[in-house]
Amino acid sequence: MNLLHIKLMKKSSWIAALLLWAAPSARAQSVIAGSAIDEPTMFYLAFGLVVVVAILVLVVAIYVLQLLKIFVSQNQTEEQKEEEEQVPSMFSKLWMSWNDLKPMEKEEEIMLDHNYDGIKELDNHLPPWWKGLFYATIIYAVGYILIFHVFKTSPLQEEKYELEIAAAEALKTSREADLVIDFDENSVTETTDAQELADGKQFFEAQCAVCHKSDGGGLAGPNLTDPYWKHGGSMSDVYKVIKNGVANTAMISWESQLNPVRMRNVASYVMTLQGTNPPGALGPDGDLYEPESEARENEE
């Protein structure tokens, strides 16, 4: 037994291993498939087992053919593989052809007449590939101009950005009608739920901070974590404030672009903000708001 058989026999072990290794991996893979695993995920194990598989195919494929050329080269005479080797490589050729490369020996055959200070110029052509690409864009701008300007079967960003708005308004308005109103501006009051509060928050700190910092402890709006109020501090007054703004002012009202348990949220969450007295918070600003006092003047 020669050292070539000894190599074929141990990269032909490694090879059965790799194919012994797929092996349970397709019989997990069924396994898998009785289990209660949604579709896409399926999908995804089954490409993926897929891949690996061909992936082991093309190594081994690999590995055989590099075994057969070690066998015929050790059977070759000294001039069979001299001949052999000045003949070009498949890759070689491939990327001659591919270039329209024209080797060293033909060069005289495109060399140019010009001559600068004994830099002369081929007259070399584009390589294919590149003519090729260059070809598939004109196609593909004949093929747009003709989809979205000529037949417009499809939108352009524009159109789609107003079918997209259009459609979420849609969702919108379809979801606002769902929802129970059981309270008004001045029945309103403060809500517990945590998921409503973080509603609350989300929003509070995504538009209000600008002008409120995103503690309450005010900015270029006044701070809502004392209890000094310019209009009211009341969970009703609060409500008002953010449903109708307040004129002269950057407090826009939000009547328009949140439906009234989105405002209820935020004005519950304003709410939350008392009494924290977060570090470097503004001073009072408006009237004292006493809710005990308050109180009284309802019940009389």
Ligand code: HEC
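Because the structure is a prediction, the values reported are computed rather than measured. For clarity, a rigid core is taken as the largest C-alpha set superposing within 1.5 Å between two forms. Residue numbers count along the first chain shown, from 1. First, how it differs from the form predicted together with the ligand.
- Once the rigid core is used as the reference frame, the Cα position of Gln66 differs between the two forms by 2 Å or more.
- Ala167 is among the residues whose C-alpha shifts by 2 Å or more between the two forms once the rigid core is aligned.
- Fitting the two forms on the rigid core leaves the C-alpha of Phe148 displaced by at least 2 angstroms between the two forms.
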Second form
Amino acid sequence: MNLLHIKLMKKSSWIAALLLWAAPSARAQSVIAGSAIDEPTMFYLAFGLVVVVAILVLVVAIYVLQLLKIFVSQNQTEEQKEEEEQVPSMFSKLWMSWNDLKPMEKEEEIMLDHNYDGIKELDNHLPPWWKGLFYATIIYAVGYILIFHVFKTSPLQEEKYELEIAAAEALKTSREADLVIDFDENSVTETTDAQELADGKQFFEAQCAVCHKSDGGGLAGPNLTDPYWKHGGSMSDVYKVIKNGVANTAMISWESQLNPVRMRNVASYVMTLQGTNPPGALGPDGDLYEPESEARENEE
Ligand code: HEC
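Structure of the form predicted together with the ligand, given the form predicted on its own:
Below, the chain from earlier opens the complete complex, with every other chain and molecule after it.
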């Protein structure tokens, strides 16, 4: 019987040790995950999870041990108890020293002399593990003050916020310099870049050819290769029609489906179709567009 209990005791401390070992290894994994994704949020989430798991493990371990203790003491005969007390296990010694507990039979020594309806009070010390944590917070606080307020090696919250905003601002301007995000539809110019024109052509053939024919000769939509236009033949006019569409016609607004760069690419491609005179093209529709009249039109 006694042997069985000791075995159980040992087993339980094995389980506790295993669980405690699992916690740091889980943290190591989360650190790896955090660096792979390179997201501070991910890291904090993972870290939080690890802390929660570690606390749970601790609670479970303590609970299991407590249960075992009760279980063991209930089944022990007086004789066995004495025997057991003579050889306290490694773990129970550790437990006693971490908690600075007075053995049950010596509790009289620390019993305070007041007695409230049978409730007595022991003058126990604070558990050493608790004191250890407390001293650790003091050391941490000193380190914190030195780092953040004395040597100022790390920015405070507000500074950090401003630094991040400034970094984001810098990134934004650098990106804006790389990429024109939007075009003024009144002054947008054609692109001559072969790649961009190819991009425009590809999109035209995929989406616009249904109505304008892949060569631009016109089907349900008007011929885009002749100088006759219903809405003007300048780059700006074509861009506007693509962007805004023509109300109450099959020509929809493409703004929601195309980003400005794409719209400019497609419009530029349409402009290259001028004068290609493909076979089977539809006849003139709209007014003859003369580039000279552009200035006058814009003034209106
Ligand atoms: C569902 C059919 C349809 C599709 C798809 C379509 N269009 Fe049109 N498009 C029309 C029609 C119809 C008109 C004539 C609108 C009007 O009556 O004013 C038109 C007009 C135009 C005009 C003005 C022509 C002018 O005479 O002023 C341009 C430019 C144009 N489309 C370009 C495009 C481009 C570029 C695409 C692809 C992104 C496209 N369209 C997709 C039907 C279509």
